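Consider the single chain below, provided in structure tokens and representing the form predicted alone.
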Amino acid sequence: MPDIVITEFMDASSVERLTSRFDTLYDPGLVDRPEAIPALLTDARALVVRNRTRVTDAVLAAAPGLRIVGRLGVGLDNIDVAAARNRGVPVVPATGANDDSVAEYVIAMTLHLLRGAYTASAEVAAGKWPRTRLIGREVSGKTLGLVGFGAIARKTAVLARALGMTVAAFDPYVPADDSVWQSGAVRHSTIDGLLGASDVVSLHVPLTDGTHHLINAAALAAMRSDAVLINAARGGAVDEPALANALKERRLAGAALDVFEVEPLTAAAGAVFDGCPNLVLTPHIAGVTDESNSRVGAVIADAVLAALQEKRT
């Protein structure tokens, strides 16, 4: 039985580093066969996952020799961290390794949504010329509102300011006297205040009981009708039917979603977005680029190798 089990995709060089040192099972299709995972963990000392593999207490119980759970990314809502802690198994995310990728995604979607013309290829190729209808807006002079002001949000703020945007943020967990506010971000003490003041709202929050459906019908009503929403954080933070209604009723000017309450998004769940104007849907790829994939893999490979080579007393 393998020492290391990897259930989702990992960059080739990092997989090779692990397989060259330890018996490693790399099967990125395991995430779609969760019932097969426990039997493979009998002798495993490391489990490596992304965001879709559910690491429950039952899964952990199937791996009595487990020394580490490596998360190829940063969100931990698919892992029972408390159960892992109770079993003495550290959970290690790839903190910081995909910050640049997510920040760039947010800026790309900001440009896309405000300009509103980048889906016109088929019309133009068919001989149509919707020039007047597709006059869009510049980002310079607009306000980017960040819900959450952690590392990724701060990197996004740097890029936004370089484009001439004003940056505002709401984060009740960052004290008013914290030095991060000296970076130039306007601090809002309430989320409604931020939502009402922003041309672009970007979410940067984990999924918790407190953030589930944080952007609901009431929050959307607090936004300006010409504002756009970007969620590359966690799907459950947005009430998707409420967002779809706001878009269809033109109470919101656009949205980009990279994460969803149901992942992978099914046809049934995705039907709620039928007919939504100025909407971009992507399959949880904001944090995954060639470069970030290599960095994430390297961070987790380092952590796994260190854990497996560590002598236990």
Ligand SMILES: NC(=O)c1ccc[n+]([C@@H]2O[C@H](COP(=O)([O-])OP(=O)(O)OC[C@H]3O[C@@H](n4cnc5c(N)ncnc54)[C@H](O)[C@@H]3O)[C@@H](O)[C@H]2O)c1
Given for the second form:
Amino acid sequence: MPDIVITEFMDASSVERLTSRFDTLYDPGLVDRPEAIPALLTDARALVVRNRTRVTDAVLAAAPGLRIVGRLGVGLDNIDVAAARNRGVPVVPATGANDDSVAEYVIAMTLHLLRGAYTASAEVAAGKWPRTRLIGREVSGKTLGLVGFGAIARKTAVLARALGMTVAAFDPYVPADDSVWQSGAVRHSTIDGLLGASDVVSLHVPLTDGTHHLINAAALAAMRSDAVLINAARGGAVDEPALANALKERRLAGAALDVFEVEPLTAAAGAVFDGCPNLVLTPHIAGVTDESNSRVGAVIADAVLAALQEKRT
Ligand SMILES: NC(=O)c1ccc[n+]([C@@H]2O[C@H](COP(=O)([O-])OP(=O)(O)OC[C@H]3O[C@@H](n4cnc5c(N)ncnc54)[C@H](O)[C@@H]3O)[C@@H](O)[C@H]2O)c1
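Can you switch from the form predicted alone and show the form predicted together with the named molecule instead?
What follows is the entire complex, opening with the chain shown before.
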């Protein structure tokens, strides 16, 4: 039975670092066969997952020798962190390793949603010339409103400023005297204040009881009808039917969603978005690039090797 079990995809060089030192089972298909996982953990000292493997107390109970759960990413919604703590098993995320990827995604979606000129390839190739319809907006001079002003939001703010955007943020947990506000971000003390002042609203909060459906019908009503919404944080933060209605009724000018209440999004759950104008859907990929994949893998491989090489007292 393996020392290390990896249930979702990990970059090749990090997998190689682990397999060369320890008996390692790398099976990225295991995430879709969760019933097979507990039996593989009998001797495991490290379990490495991404965001879809559910690490429940029952899974942890199947791995009495576990020394670490490595998370190839940052959000910990799929891991019962309290159960791991009770069992003395540290949960280690790859904090910071994919911040740049997400920040670039948000900027790309900002440019795409406001400009609207990048979707006409088929028409242009077919000899049509839809110039008038494709006249869009610049991002320079617009306001980017960040809901949550943590690590990724701050990286996004730097890129947005370079494009001439004004940056504003709502994060009640970052006090008004925190030096981060000296970067020039306008601090809003209410979310409605931020929503009403922003051309682009981008979410950067964890999923908690306090952020579940943070963007609901009332919040969407507080946004301007020419504004756009980007969610590359967690799906549950947006009420999807309310967003779809706002788009269809042109009470909002566009949206990009990388994350969903149900992941992977099913055809049934995705049907709510049928007919929504100026909507981009991506499969929870904002944080995953070649570069971030290598960084995330390296951080978790380092943590796993350190945990397994550590002498136990
Ligand atoms: N789509 C992807 O591929 C991807 C990749 C990485 C991270 N993420 C997600 O992005 C989000 C942000 O990640 P991060 O690393 O910047 O996290 P972070 O912990 O650095 O920042 C989160 C911020 O949200 C704030 N916050 C919490 N509750 C709030 C509320 N009710 N209203 C306003 N602010 C609130 C916190 O104070 C904190 O400053 C997380 O949900 C994470 O899971 C997604």
